[in-house]
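First, one chain by itself in structure tokens, the form predicted on its own.
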Amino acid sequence: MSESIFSLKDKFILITGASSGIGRQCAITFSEYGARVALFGRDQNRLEETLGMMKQPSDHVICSVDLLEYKQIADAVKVVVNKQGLIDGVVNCAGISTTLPLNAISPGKMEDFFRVNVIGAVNLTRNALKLAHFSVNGGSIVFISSVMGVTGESGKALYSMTKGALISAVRSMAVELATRRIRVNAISPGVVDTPMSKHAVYRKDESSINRIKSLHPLGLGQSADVANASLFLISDAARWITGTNLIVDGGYSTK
């Protein structure tokens, strides 16, 4: 465990989407830096797999719950706080993605994406931030957004609008929560090689994959790249950073 300014020793961090991808890697990395972690996700078996990859598994707690079951989320947050103590940070990794042309987007599809990518994340954070749940010493909230929230790409209107909403919400939450010494930031990754990305449209053939790679001067990202950025924003090393959107995209947005 690191004893540097990036140490998370004695901190209790709640991570959503911890069953795979970026959320799983955040859980693993945070445990290596001393945090106690609450792993939120829908799949109990995959959460247990994540737990088995973490340092000191007995220090952490699993919570199998759907973020769209709002009452269950309120109860789940209360349960993990009773088990582990007050929350010091939250990393919102759960989300869904797609590539669809504008004429294929329906009101129902828009509602589904906003429920998962925006409402679910903000509602969980709202519950975590209750005075009875969150540390009186302040802490840090991170939302995993996307570079698609700040740049344009054909077929990404649906995904982009939800990720852009998170970035906008972060700014207002940062101002509102500053008096409690709670920092709120977003991270906007480019294309990261995760289980979710393996089902993306650009994976359909070699030429599509090569086109996406060419848009990232440093190549495609790995989950660890985003987990490391999350570690920074959660740690005391970022104590004077709030309301920002940290772009971690291998140079995608420079093109």
Ligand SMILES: NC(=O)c1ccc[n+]([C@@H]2O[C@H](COP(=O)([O-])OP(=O)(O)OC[C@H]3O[C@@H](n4cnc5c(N)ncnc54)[C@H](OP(=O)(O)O)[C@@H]3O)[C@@H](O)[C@H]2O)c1
The other form holds:
Amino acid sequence: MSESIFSLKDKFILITGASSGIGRQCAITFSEYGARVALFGRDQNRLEETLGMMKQPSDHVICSVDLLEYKQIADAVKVVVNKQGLIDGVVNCAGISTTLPLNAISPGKMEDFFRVNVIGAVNLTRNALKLAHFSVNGGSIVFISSVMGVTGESGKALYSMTKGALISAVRSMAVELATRRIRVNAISPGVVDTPMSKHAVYRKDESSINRIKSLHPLGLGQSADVANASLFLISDAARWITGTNLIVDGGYSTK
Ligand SMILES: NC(=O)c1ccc[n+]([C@@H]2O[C@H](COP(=O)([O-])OP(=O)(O)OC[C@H]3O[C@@H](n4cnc5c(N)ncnc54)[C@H](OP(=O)(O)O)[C@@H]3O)[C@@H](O)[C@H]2O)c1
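Take the protein just shown as the form predicted on its own and give its structure as the form predicted together with the ligand.
Below is the entire complex, every chain and molecule, led by the chain shown above.
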């Protein structure tokens, strides 16, 4: 029997946001497909919970660090490479979300959101991409953006501008890194059932929830729907795909 075309055997992948939701599911799925994983997140206990759900827990490494601590991030990437070897891929899942009217989007709020969703993700990625850290055989980088990065919704300007920035950055990174055979892509999910969406304003009453559900022709997503798309883009099955934004939204953006 041939090995799955999605196999991640012998690959070492960094996943941020691995303590919750989509990042956690990416870690679990990737371990099932043979990857060794570095789990990045802030909450040590929830990172350990994720580790306990993965195949071969002893193959993986936990890194409890805030993406905003740039020096610690640089050190942490170095440490995991020393432990596990060169990196073959990164999934940037960590992120924060909000729904705020324009008049409430102060410069401070904008800075906070750009720091985590954009600077945090790109800074971790540039550390991972150092010649001393990344495989000479190339690899794959995924940024988890959002369908809000390509469509509009009232109260979503702040979140959307950070997610749109990632989609834009992906195209130029893809061109720049192609000579190293490193592919760079974004995934833009619609609403996925995770701790993040459970705390969203549209969860406050039944009619708001039903409205959000009705906007997704295939219903709301599960973390596995995004983890499976990430698996595809990280695997060699996607070897000729770079600079794209894969929309995984149950049909939200088709209407
Ligand atoms: N859920 C959705 O409906 C949806 C839709 C579209 C896009 N997305 C995107 O998908 C990604 C994952 O979302 P999710 O729903 O899985 O969210 P989640 O369950 O709230 O998880 C967010 C993750 O980000 C990490 N994180 C946040 N700030 C961080 C920081 N400063 N440093 C390090 N880690 C940090 C959290 O770590 P700790 O908990 O350890 O602090 C957590 O692991 C996000 O980028 C989100 O924008 C989600």
